[in-house]
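Quick heads-up: it's one chain on its own, the form predicted on its own, in C-alpha cells.
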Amino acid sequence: MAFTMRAVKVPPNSASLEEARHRVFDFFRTACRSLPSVMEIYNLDDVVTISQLRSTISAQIRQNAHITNPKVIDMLLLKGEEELSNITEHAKQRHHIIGQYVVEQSGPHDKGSTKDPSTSEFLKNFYTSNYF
C-alpha cells in the first residue's frame, strides 16, 4: 500500500441539540479561519473574495437549519469536516472549488431555467424536419 492509514478520531456524539449547535458554530469558525489559506492554495483571488466564500459556507450551513436531531447534525458536521480537510490538504483541484463554491453561489446556468425547451424555434424546426 502506497500510503499509510492515519488514525481517524471520531468525535463523540452531541448529547443535546444545544451542544450540536455549538459544534456547528465551532466548525463555521474553523472553516472561516482556513479561508485565507484556501484562497492562497487555489489562487482564487481573481475569482472570489473571502467574504463571498464565507457567505457561501454560511448558506450551506443554513440549508440544514431545520434539522433538530443531534445525531444527524453530527453526521453532517463530520461530512463538512471531511470536505474542509480535503480542501485544505489540496485534494481537490481549482476548478472543483470554483464549480462547487463560486459558481454555485450565483446559481448554475443549466438548473432552474424557466425556458420551456418545446418553445424554441430551432427545436421545432429540427423536430419537424427529422421525423419521418
Contents of the next structure:
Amino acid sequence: MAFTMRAVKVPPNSASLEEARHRVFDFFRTACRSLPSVMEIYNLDDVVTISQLRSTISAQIRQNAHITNPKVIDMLLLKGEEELSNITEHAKQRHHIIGQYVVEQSGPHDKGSTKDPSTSEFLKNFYTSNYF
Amino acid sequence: MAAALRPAILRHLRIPAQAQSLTVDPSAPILSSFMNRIRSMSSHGDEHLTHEEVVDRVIDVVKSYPKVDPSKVTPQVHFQKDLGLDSLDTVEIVMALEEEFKLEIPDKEADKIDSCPLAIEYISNHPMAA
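Now that you have shown the form predicted on its own, what about the form predicted together with its partner chain?
Zooming out: every chain and molecule, the one shown earlier first.
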C-alpha cells in the first residue's frame, strides 16, 4: 500500500520563514508528483486534467500565502500532508475529490445555496460578516 | 564461442573521442553534458530531442499556463520579471515541465530554473528527456 511514502516525514519544525517557505515548495512538489497516481485511483480522466488539479492545489496554497509565522505555516503543512496522504492511500472516495478539488467553490455562503438559493441582499451580507 | 569472441571484438573497438569545446556555462551541469554527447551503445535509438523541439514544447507548456498571457511568451522570457508570476507559479511551471518531458528534476536544480532559457537549457542537457 502507499502508507510508506508518508510515514518517513519528520514533523516540520521550521526555524525561519525561509525554511518554512522551502517546506511549502517541497510539499507542493510532492503533491504534484502524486497527481498521476491520484488520477488513476479515482478515475478522474474524464472530469479534470492534471494541470487543473495542479492549479487548484496552488490556489489553495496561495490562500494562506499572507501568513508570516513559521509555526502557523508548519501547522498548515501538517494538515496539508495529512490530506495528501489520505488521498493517495485511497482513504477518500471519488465524490470527495470531485467536490473538494474539481468543482469551483466560491465562498462560505454558497454552502447554503444548494438548499436555498436566496436572492436576499440582507442574507448575503449577513453570511459574510457581522457588520454591514 | 560467441562468448569468447565478444570480448575480443570489444577490445578492438575504438570509439571516436570527440574534442569537446568547453564553453563557459556556469548554470549548465558540465559533467553530464560532456558524458551524454557520446552514446554509441545506447539502446534508445535516435530519440534525442532536437533543440527546436525542446524550445517549442517548453513555450507551449508556458503558454498553456492559465495565468500567463500567451502573447508575451518568448524563449527569453523570465517568469517572475517578464510574466509577473510569483515563486509558487514558477514551481508550478517547473512541475508542468517535469510532466511534459517525463523528467524528475531534483529540488536544488529546480530552484535555479526561473526563466525560459534556463528551463530550455536544463531540459536539453538532461539525458532522460522524452
